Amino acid sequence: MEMVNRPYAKAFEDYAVQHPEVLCLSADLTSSCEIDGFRDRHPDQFLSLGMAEQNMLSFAGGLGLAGFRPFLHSFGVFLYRRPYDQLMASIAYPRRQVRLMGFLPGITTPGGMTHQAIEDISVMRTIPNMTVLEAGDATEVESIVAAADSVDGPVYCRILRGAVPRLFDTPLEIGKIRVLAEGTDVLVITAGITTEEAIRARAALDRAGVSVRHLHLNTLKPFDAATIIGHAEQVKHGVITLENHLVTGGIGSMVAEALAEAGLSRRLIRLGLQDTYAHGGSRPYLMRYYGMDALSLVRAVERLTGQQTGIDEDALGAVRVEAVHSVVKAEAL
């Protein structure tokens, strides 16, 4: 598997220098959001707003009114918890072309509750006019900048940073679900970092004789319920969602709503955080502890199908372990 180092940094710079109306805003997490190089090389397009997210969002709304397209960079949790009223009044309601680039989605940080954006999808998808995107690999991180900037309105993006695996060879297209496998026993729906886990599990399940249909989502709003229903109709046993988020309000809820509204009777297992905050810890530890990794998916498939696969950790592909702390991340989070 190819690993790409800091794909966002290069992608944003390549795009922004061709579009002078794009501005780069930072809330005191410049190096942590990989825009320190852009700050140094393109100071005329860079604005530091300090640790004052409410002010940054109001300011960005004004920039949008003036014809600029500001890209706001911070940890995802800081883009909606603290400045929720400014997000609604200054950006979403007037439909400003403001791009909210949220790093450290879900449990991709050891920082614990204060830094984990575990309910961001549920919050953002309920805001009228808001588009919600999530990158699942380096190719999607690279292409999410242009995709987000093509939207006539505000966009919230869940961004991966640091060393990111390349899983796909085609760019992110808004509204287009990736069909990664077309099996007939179980439908598995993933997004973000859980797609890599599902790919690990899928190979072992295939060897055990379980046919998995696997969809990868990168556009969470607008949600393509019709396509989800079409695939759910093609499987025998039911649907499993695996997400880096609370199951409440996230992808699991969206799929449940789609199945109910279509009147399609399918069993549904939702894997993710179950009405809990997460501890601080490494990503592999947290994914195992909270039942969000490849082995958890295998066990869910066994519950859904009633078939014991005999798959254990040794039968799965190697877990990719990242350093919790890095010298290139000034805040070590």
Contents of the next structure:
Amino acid sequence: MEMVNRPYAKAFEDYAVQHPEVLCLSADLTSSCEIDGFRDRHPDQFLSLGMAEQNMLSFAGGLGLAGFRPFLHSFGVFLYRRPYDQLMASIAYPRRQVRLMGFLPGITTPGGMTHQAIEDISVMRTIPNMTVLEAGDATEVESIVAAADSVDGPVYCRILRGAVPRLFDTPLEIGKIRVLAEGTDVLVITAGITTEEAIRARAALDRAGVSVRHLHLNTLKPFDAATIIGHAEQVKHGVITLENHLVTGGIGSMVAEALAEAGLSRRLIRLGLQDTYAHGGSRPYLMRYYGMDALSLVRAVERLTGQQTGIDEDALGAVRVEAVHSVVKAEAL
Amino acid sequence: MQNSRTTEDVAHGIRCRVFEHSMRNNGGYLSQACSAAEQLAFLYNEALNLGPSTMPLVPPPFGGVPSAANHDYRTGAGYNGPFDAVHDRLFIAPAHYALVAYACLIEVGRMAPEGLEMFNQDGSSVEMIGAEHSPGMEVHNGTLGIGLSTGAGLAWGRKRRGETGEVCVYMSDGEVQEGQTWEAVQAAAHHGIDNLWALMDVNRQQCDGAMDSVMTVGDIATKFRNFGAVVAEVDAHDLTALRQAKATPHEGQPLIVLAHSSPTKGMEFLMKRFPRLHYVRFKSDEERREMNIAIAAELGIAPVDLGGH
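Since the one above is the form predicted on its own, can you give the form predicted together with its partner chain too?
Expanding to the full complex; the earlier chain stays at the top.
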């Protein structure tokens, strides 16, 4: 698997220098959000707003009012938890073209509760006028910059940073679900880092004779319920969602709502954080601990099909382990 | 655009109009009219460089909230004139001053008197807490503390574009209890946003009563200076002083004008209610009659005919 180092850094710089109305805003997490090089090379297009997110959100609303398209860079949690009211009044309500670049989605950080955006999809998708995107690989990180900036209104993006695998060879297109496998037994729906886990599981499930239909989402709002339903109709046993987020309010909830509204009777298993905060730890550890990894998906498939696959950890592809201390990350967070 | 009337006359008109409205409707933001009349009259009548209103004199009904599908949506900023490079922009951060602001729009000829009859009526854009679509409003400021940040962002953007128009934020002193206000001043000072100025009504009142009894804020002038602003302090009811304050040089820094006001100025009878002045509603018909006669006398007008109300 090809690994790409700091794909966001290059993608943002390539895009922003071509678009002078794009501004790069930072709240003291400049190198952590891979925009330190941009700051150094393009200081006229960079604004430091300090550790003051409430002001940054409303200030960005003012910049939007002046015809600029600010990209706000911070850890995802800091873009909506503390400045939620400012997000509503200054950005979402007036539909400012503000691009919220949220790093460290879900459990992709050992930073623990204060740094883990585990309810951001749930929060952001309920906000009127908001678009919600999530990058699942290096190609999507590279293409999410232009995609987000094409939206006539505010956008929240879950961004991956550091060393990011390349899974796809076509850019992220807003609203276009990626069909990664067209099996007939179970439908598996993933996004972000869980897609890589599902790919690991799929190979073993194929060998065990389970036919998996696998969809990868990069557009969480607007949510393409019709396409999801179309695929759910094609499988025998039911649907499994696997998300780097709480199952409540996130992808699991969105799929449940789609199935219910369509009157389509399919069993649904929702994998992800089950009404719990996470603690700090490595990504593979946390994905195993909270039942969000490839083996958890295999066990869910067994529950859904009533069939034991005999798959154990050894039968799965090796877990990709990132170094906690890496030259492509500013800190171990 | 200069109004043909004196600013003193406009201020008096604001007090009379808010008084009459509050009498008829059994309550209103009377105290805010007392403290803010000269300040809003000063802004609209002489301090701000505003073009003529682009909106109808009688406000259109509520036209829906912003959405991709709502092509009829518009803010109330058109009452302050067109968006162009040379004219100033105004945010009224304490959105509950809307009644006073609407009265001011009428007094300076930007809104018809009938507009005030639509105040807080269902389906009207003349909302009680000034919304983004309400006359004279450009952004939502219903929660306190966000106005100065938005103003700073707009001012930075206008400066970057080479526009000469300034951004003015009308503020209330209660907003200094919000942390965001200090974040905003800090950012405006750090980035040298000197096309931004704020006029703050320092009436030392807030919803729960006198500020010192609710949350002591100390010496806000010193605090603003320490956060990087140029500060001028004046008597809010002294127009000459307001003019001098606005002229304070503040190159490279935002200007904050602290206008120390009386929450009962021009309606001293209201002192009977002190310190519960945030929203004046009459406790009895007798109190209403008594207030009607006493305050009308202070304003030099006839009592409001309450028949039928």
